[in-house]
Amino acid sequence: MLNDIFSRWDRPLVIATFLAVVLGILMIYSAGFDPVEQINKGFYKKQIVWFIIGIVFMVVMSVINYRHLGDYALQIYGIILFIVLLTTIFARPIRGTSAWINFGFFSIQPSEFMKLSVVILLAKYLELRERDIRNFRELIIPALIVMVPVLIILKQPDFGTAAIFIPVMFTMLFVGGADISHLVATILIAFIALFFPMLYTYWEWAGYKGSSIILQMFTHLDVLFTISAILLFIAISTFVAHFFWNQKVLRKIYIPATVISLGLMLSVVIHKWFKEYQKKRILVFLNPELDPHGSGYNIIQAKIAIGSGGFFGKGFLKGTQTQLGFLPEKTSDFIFPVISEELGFLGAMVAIALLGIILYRGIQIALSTRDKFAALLATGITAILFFHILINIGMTIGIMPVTGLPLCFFSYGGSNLFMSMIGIGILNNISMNRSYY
């Protein structure tokens, strides 16, 4: 029986995952090596233990019926959400973030598993509401499923983890059949909501002085709120008029008025909600030189490490940025510059190729299964991995803000590795059974 199960495994997916983790462990060993004392901090040993446990998780998720995840989706979501809430309230802060449950010899970050629980519940909801999802009101429940944990995680505060939920939700809604215009409108609201607080923070940071009316509108939140209220009144009035007279021109008024109004209103909330360092991180990725010794330091050092590796790299344990301690968080968030510096462009391409195989198999599994729930589940898991990879590598080369997201399978950390291995197990399960459902 076991031979039959293993013979149906998705070999490219599993082999690429194993090779990625092994390469990650080697890089963690190098990043944790002290060239002066000639000793290693031992992070790689913990990663090996977590990898072994992760394999057990992956095997278990590969053999159980994945349909059971949908049957208990709400219970899984509720339990993990409760644990995340308790962690946020009672956990001892680590580097200013209350995101970990400490068991003494190891710590768990429940918000990592919240990602999978959200994907499972969204997949089940979108399966059940497949025929009605094009109605805008059907997007309210998915938004609540996502925003409740996002708001709790932002209170920890962990902006990076919270941010990953949003693009994953949009990806699943798109695949689930939501109306494109509704998704575009929501993205525009989010853009407006982020644009004004970032612009205000930039001007404030750069010491910009001016007396124009537009500048005054940007710098006074009560003015933004007033404009938002006026636009919302116009939107409601024209919507009511459209309900009675059904004039197309009115639709062209209340839809953009609603989008702009909600965007401005959220911009006021975000400006008050976000911490200064979170807004500065977003700005610094546009121009690291704004704060070269603070928020921009990580990006500058990461770029130096990546660029100095050349084509073949400086060699294992020979990266100067890595070994001399210039590169921050080198075992976790900035593991990709370690790979690039020591193994060069060639090593970086090998790492990206392994991740590419995993993502490709995830997409193929989602496209080839006949089960709607399985397709959405595979889409969500692949989206989690994709956006982790995109944002992590993107922030190390300066095209994404520094958010503290690890590089799946490579970065040091048990919680993210467990979450990723569980995800691979589910994908493998769907691949094994895609012809049966």
Second form
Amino acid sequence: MLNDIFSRWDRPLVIATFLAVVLGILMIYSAGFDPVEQINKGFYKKQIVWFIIGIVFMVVMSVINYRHLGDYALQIYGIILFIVLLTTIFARPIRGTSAWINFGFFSIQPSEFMKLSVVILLAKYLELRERDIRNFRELIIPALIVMVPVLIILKQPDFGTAAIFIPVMFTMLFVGGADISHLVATILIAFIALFFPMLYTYWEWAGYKGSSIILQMFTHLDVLFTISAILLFIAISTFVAHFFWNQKVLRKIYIPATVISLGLMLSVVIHKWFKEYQKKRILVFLNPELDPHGSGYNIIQAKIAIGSGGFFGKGFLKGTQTQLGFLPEKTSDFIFPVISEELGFLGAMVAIALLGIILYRGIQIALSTRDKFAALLATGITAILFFHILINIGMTIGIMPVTGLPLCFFSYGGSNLFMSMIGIGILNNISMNRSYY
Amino acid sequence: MTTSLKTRMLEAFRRRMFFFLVCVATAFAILVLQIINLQLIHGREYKIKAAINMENNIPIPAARGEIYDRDFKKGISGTVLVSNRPSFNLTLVPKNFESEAQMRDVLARLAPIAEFDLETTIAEIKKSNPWERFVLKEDVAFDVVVKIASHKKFFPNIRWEDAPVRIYNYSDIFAHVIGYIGSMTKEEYNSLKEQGYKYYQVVGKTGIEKNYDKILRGEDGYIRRVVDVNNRTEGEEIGKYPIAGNNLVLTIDYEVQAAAYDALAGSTGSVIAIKPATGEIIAMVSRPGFDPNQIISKENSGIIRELLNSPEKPFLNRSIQSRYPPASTFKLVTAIAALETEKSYPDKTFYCPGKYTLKGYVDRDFYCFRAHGTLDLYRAIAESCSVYFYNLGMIVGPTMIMKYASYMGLDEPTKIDLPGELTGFVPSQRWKLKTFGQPWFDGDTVNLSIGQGFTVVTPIGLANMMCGIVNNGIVYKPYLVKEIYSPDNKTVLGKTEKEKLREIPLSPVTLNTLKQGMRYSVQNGTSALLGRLKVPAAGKTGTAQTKSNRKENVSQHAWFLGYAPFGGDVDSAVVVCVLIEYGQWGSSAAVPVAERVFSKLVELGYFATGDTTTQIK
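Moving on from the form predicted on its own, kindly provide the form predicted together with its partner chain as a structure.
In what comes next, the whole complex appears, and the chain from above leads the way.
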């Protein structure tokens, strides 16, 4: 059977994965090296151990037929959700977040595995409901599957991990055949719900005195609520009218009216329920420059590290931003700036290329399999990896909000590496079995 | 499920997967573009930012140039007026310590040695930026640094930096001329930063220190420190060695300066001794003085406030920054005007009954301090007879007197190499009309001719005028810095050449009359005290009436303006100008001061005498 694996494995996928993790380990070595005391903090050794264990996971996942994952999707989901819940309630907070289970010499972050289990369950659900998925009601279950763990993880609180579920869910629903207007409507509602409270908080914070009366009007809760109520009334009356007088034009009225009305209603709720510091935190998340001493400082230093690397880089172990400690979290969230500083544009492009190969293979595998579950599973895993990469690298180069998301394969940390390598194992498995189904 | 539905769904799936692929590709393209933007397009800027991050340079102060008196010669040590004392600053960066407890430990050990108060210092450190270097104690002696250095392990993270302290060796004697240094004010920094001045540097605040700041200051060096994010040193090297400032040799003779300052003891006033042949200033003192060493010391605020609030204005360099009516010394100008315009002649006599009556709608009497009887111009200058000059002034007329006062440079700056020079003032008919709304009266002319009324002069302006008379009409710019030496005194970098300020075409008759009149003043007139000198001197006293009644009974400023040797070599001549505020009489207050200055000059051999054994300076 092993022989079988080694003859039919997905070479580009696995080789790119290995190279990425090895490059990551090298950079973790560099980032952990203390030039004054001439010692290394030893993160790289642990990462090598995680890598070896990760390989085992990958091989195991390549061997066990992925269809078993579908069979046990609910059980896997339930068990991991339970562990995440227990962690959230009982774990001793590390840097203010109750996300880790401590085993003494190492700790595990169950929410990383939650990502995979959500993808597996969603894939299974979407496979089962393939024909009905265009119905809006069929989206309630997927939303529940995602929102329950998201709310628990938000409680930890781990904003970054929680946030990653949302785009992954939308990607899977989109590929899984959901009605695009449903997805757009949902996104619109969320946008409207967040826009007005944020705008108001931002104005308050920046001391902006709006000259536009119309914009100012929207910052008053009663105005928002009134508009929302009027729209809701219009929506309901047109909806009722729709029963008696079946005209398509009515749909064009009550659907947007409902969307805007719900968005405004939610925005009133958010405005009332969210505390000021919570709203400010979201604003800083969206624009780190609002907080130049906090997350803004990290981004400035990361950009200096990347930019100063130039084309060829400063050389291995020679990055001043890395070695002199100006770069924060350099082994985990900010590993990409380390690569860019020490190995320059060339190194950064090698890393990007490796990640690109992995994602491209992921999409190819999803397209090549004839099994709907496998296709959705591959899409979900690829989406997890993609959004990690996009948000992480985007954050370090200053075009994405600041979140505590690691760069898959490169960042130090066992849980994320296990999750990523299990994901690769599943992809490999689908790739090997694609002709059977 | 029909096949067609299955196919349709598969097609939809592929379309949507393709869309996802396009999204991924677009996202990667954006990432790559931004990386290109950062690394390739703006790489140079970020390299500079990275360098700024890790460099935290410590300045190495340049030794400020020393200042010597005129006797300083290459290789031979002269009188050092200003020098520098080695001293150190103890500094630390709070974040370098592992903990606040460790810092407290170290400071507790250090406090008794370096003599600072532990609790106050810790409180101040807590208020400061923990990443920045904090100056723990300034002006720490060398032996303290040796102690710390030899027990370095007990004093981790304590650094010492060179911070030489300026010493003004003769404190108040040179206070006004040399001035002092100090931290820059905001305004000074704003105007000087373009020239490379750094906010932490000191700058000359007044006097020579200010005027020659660029020559004295040198260039600070720095230690290039590579630091980590906690400002811990990763490595350091000398980035640039400091370049010491150049030394200055003054034209001032320490001995004369000290004698003049002594002679002024107890009074408020100024003494200037200047060589008319070149413009070199031999002495320039102002009383009351102050001690620049106190001004530059750290605990100076009380002293400065006290000095600033003192009614006697000790910071004022009265020689150049204070204006007084020239009084009888101005009679020389009236005489010049009369002789040059040929409205009168030296032997012309007037009768002095002790007063002069100005005829008019109402007759007004102008008094002389005594009845002199009949006298000519020589005796009038010698006796300082006001009635003679009232008459002369009326003959010549105000316009010509004013014109000659201007010719003599009384309303022009002397351009001396000191900051803040004031200029004297000579009135005009137009000025009076504009200021008081009144025309010029004959009474004003009477006052003008004896230097009362509106005319005011600075001591340096008056001295400069005398230089013109002694030097037969040629006036040189007065100056204080003779030579500029390299820091090791081995090379002369610059030498001040005499610079002609103006040439007044005075006739020999005029010059002769003035000099003879002033000589008589010494021989048998208001300056008779100078007759004792071993050098033939000549001079003119003055007693300026002021409206102030600050000192009871005494409301007159005393002047003496003279030179020596009379009839001798102009090259060896020295002009002395003495002003004593509220000194009552020129002859009783100012002349004794001049006498002591001249005596010192004689003693030092300034004047060429018959035998050539005495060195001419």
